[in-house]
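Quick heads-up: it's one chain on its own, the form predicted alone, in structure tokens.
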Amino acid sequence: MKIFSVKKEIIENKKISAGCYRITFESRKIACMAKPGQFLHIKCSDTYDPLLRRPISIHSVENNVIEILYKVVGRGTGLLSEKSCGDSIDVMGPLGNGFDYQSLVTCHLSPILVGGGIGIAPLYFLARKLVEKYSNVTVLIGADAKHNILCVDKLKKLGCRVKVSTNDGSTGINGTVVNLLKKELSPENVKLKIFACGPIPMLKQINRLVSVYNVSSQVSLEKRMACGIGACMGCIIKVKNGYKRVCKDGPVFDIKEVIWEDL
């Protein structure tokens, strides 16, 4: 896998809910190697202050176009999300493992998209190249409020069917996403895989509840990284034969492989 290291002018850094922005650029060699589930390594200011990069998944890829979608909850996406239109973005990528998607031709089953808050990032390219071979893709998506669900309209506009949960019952069912995929199981309804991204607890929460179906799930792990390659080993996780790197052999992992007590 070629990782590609771009300086490339912004066409758009758009405010898109509360505390969340859509960062546009174009770049023909990134786009051309993206695939669902993989990350670019962001520098988020024209100095050496913040000093380490910021992981961000992408978020869309069409005719070289590369939407990122992220999250302010720190000093580095902070500066970033005050880049403007015609400002440049340092990226290095696509880096990581993506998912997996590729099987499900083969073994028959039907795809189930989880997204808790802004894991719901990745999920939507992910979408979209479903959608170009399934006409029964499902995407579940949560959130503590109304106000923090994204993509719903672009997701439907793909031709998905699209479930809505919040923790304040403030739109789409009152519970969690977790609620919404305990419906969607049942022990004679197997013939499904699942791709989830979201926050830890959440994850472990599917992780139990697949377990008692034993359905196929691939989960997208969030960890601080710092050099993005795997060379720093700052990103480890425990899994069942020993450890694994979340920048290097993730940042998507099948559900069964990691040690969830660890996290």
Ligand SMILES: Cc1cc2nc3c(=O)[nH]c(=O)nc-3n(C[C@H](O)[C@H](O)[C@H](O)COP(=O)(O)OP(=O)(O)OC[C@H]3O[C@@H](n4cnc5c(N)ncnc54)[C@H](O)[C@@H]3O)c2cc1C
Given for the second form:
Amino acid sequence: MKIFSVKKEIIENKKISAGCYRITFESRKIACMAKPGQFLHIKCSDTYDPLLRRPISIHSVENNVIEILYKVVGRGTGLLSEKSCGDSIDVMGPLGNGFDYQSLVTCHLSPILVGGGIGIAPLYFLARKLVEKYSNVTVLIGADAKHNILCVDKLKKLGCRVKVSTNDGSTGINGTVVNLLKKELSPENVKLKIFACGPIPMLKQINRLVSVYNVSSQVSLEKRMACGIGACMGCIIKVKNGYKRVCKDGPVFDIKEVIWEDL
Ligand SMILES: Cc1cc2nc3c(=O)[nH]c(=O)nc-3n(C[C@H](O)[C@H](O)[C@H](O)COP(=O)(O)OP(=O)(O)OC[C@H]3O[C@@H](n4cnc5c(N)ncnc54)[C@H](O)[C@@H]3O)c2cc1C
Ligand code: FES
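Mind sharing the form predicted together with the named molecule? What's above is the form predicted alone.
All chains and molecules follow, beginning with the one already shown.
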């Protein structure tokens, strides 16, 4: 798998909701290789401060245009949000393994995508790929409040069935995205495949739920990263048969492989 390091001009850095931005840039090399669930390691400033790059998922690839969707949580993402159209963005990627969605047809499984908050970012790219082959893509999106529910209109435009939940009930059902997922599962309906991305407590709840129904599931994990390419061992997690690097062996893992008590 080839990894590129490129410096590109930003086409757009648009605020799409409170604290959330979308950067668009063009890179033919990365676009050709990118798979849903992979990420880019991004240098957030033009100096060595902060020194470390920040991992951000690939949100969309269309022709040679790449989008990332990110939430401002600290210094790096704050600096990224200050960049303007015409400024440069220094990215390394595509990195990580990505979701495995190729076997759905042969196994007759229907995909359900579950995104918590900004966790919807990589799932939109996955949805775009899935709708090319499947007519029954369900996307469940949860957040604390309405203004943090992202991507609904564009997922509906793709033809996905979209359900929404908020903790404060400001839109969709009043509850969590795991409550939405519960409604989709039943002992008779095991012909599903779940792809989830979001905060660890959400993923832990999904793990408990799917172990009851024995539904095949993949999760994208977040861990603080340094090198991003598997060299520093800074992003190790414990799995059933040892240890794995989230940046290189992940960020996508089979839900049964992860030792959830350790996260
Ligand atoms: C594979 C992967 C894909 C990601 N994709 C996206 C994405 O598409 N959009 C997006 O908004 N964010 C994404 N993240 C999270 C993003 O990398 C962090 O929010 C970012 O690195 C924070 O950098 P900062 O300098 O702004 O914050 P810092 O000042 O470094 O930290 C601010 C806060 O964010 C927390 N934080 C920092 N890094 C991470 C991390 N890797 N995971 C969880 N919490 C973290 C810190 O604990 C702290 O509370 C992804 C993370 C990983 C590992
Ligand atoms: S961040 Fe260096 S091995 Fe994962």
